[in-house]
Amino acid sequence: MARAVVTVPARATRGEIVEVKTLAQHPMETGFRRTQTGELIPRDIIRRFTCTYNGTEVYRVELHPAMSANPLIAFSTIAAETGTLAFQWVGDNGYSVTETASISVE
């Protein structure tokens, strides 16, 4: 089963820039390697990561075969209001993981 970890500050001041870190468990097979018998190993990557803050998209990235396994994605956003950040990773072969984190803004 796929797993993801997110780190978001529990509290922030309105207008403060906060750092968000995510780590998704995934082997990220490029599709270019071969087995010992010469067969091509099928591509299996995370293709897209998105983050929404109270329903508004604040970050999106398209990933490609050169990404490392278990990709760490870090970005910043502005603490606008108390609410929920929702994270989604979507990949090949039906891979889909979602996580949420709350932030309290004063």
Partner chain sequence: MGTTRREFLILAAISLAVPEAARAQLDPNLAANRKAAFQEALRRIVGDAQVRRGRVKLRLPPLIDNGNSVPLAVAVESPMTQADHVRAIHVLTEKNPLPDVVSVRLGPRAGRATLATRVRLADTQSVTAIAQMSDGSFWSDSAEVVVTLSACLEEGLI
The other form holds:
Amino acid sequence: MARAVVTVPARATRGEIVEVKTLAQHPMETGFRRTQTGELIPRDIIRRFTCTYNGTEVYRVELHPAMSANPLIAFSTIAAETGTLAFQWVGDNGYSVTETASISVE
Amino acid sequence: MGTTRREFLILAAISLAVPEAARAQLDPNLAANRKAAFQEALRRIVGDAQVRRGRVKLRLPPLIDNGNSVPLAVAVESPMTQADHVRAIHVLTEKNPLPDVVSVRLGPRAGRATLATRVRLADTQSVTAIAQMSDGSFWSDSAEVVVTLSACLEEGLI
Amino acid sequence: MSLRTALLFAASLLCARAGAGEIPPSERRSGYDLMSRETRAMQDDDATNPGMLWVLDGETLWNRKAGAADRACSDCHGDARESMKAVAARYPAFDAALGRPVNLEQRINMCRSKRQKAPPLAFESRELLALAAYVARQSRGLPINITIDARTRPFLEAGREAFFRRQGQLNLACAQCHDDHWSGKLAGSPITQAHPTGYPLYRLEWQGLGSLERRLRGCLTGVRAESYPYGAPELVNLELYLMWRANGMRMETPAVRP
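Starting from the form predicted on its own, produce the coordinates for the form predicted in complex with the partner chain.
Below: every chain and molecule of the assembly, starting with the one above.
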């Protein structure tokens, strides 16, 4: 199922700065909410997001409960060479999702 | 329909007056505690360094539809070269239960020092973005947001 | 709601127009038009619209075999972009076997049980919302198109009656908010004209996707009225009336609302 959606331009010219947009499917349960009977709902969030470009880390994010559900992370990167952008989201309760996108650079 | 405007206003206002009780139960020292937590989070990030205003642009809508999802964008002025770039961006709030919102590590490969995301804001408050440059200096910007419908209204306060 | 929001809300309602009765076609507005620029942008860009996570799930489910029949939706319906185009814009639609209108979620579940020989999906389950969002996505940009005939007229009238009937402890009718005070705000949210153009939609308050029935149940609870279970004929009648009332307006699924 669609655990994440990433949007990266399919092609770019070398050295161009390209926009990257990512959405991950996650409730980002804050750990501060209570059920109707008053029990605290345990925290369940994505803790870390990383983007690597042909193996080199280009962007890393540490998330806290104040990030919205189904978090959006959008940033930019330099189109250095043809290859693969790999995305990883890691969180509480063993949550781990990976996604990739290819980019062709001339 | 036969309801006067006054009658309608009262009825409709009642239909929404839910979390008042929840709010009343909050710790009276809450504001002071959260301010202290903010200061501590800030110290953890910058240590003893001085934080200067400028080079950072934090964009938040001044008035928002729902505190559960407030669009937030940070852009830092920097050539983003090996010698001179942004190393990290941090976002902090004053009145959320925890001051930390998000921290980013980046470098010249990002091309531009930006972040666009969506965050939860529990109340009308000020939000701060801090950037750490490759020379170790810290820069910041703050923005005020008016939250009319705070995060998680249905289930209570975050 | 804090005192501040109550005052804000009261002040904004005072600016609302007075009067009663149905909204003339030229004054019809989607909830989209009453939202902030930021929320509109969130709906407009598929790369940042969280509803797309459900649409993509729906696409996966559309192509996945299920049930004793071991058939996928696509085995019978082919490419949804063709076969499901404009379909959601005509729902709720009359089902001859049942002798009453059914909404899109119910229609999908009928295929689940009759054609796939699989247990029906629960209302508001991730799977049913995903399939409904995927099917309705194929109507995005197309006009709502409810045709009423002798068989459906009684259900439409029942829905209309419910819309204008005062109900609940607060003794408020849907129309009092949505026809008479639509340009006002309640606790910061625009009241809107209640046009169901974008369902299932992503609501910031829900922090997830939800159906039109979830929205209606919310409004019923808001006036402290008895709420109906999902799929109840009373809710489907209201849906039929709301969709008919929005005839000609463009579908926006998956929309985003505060």
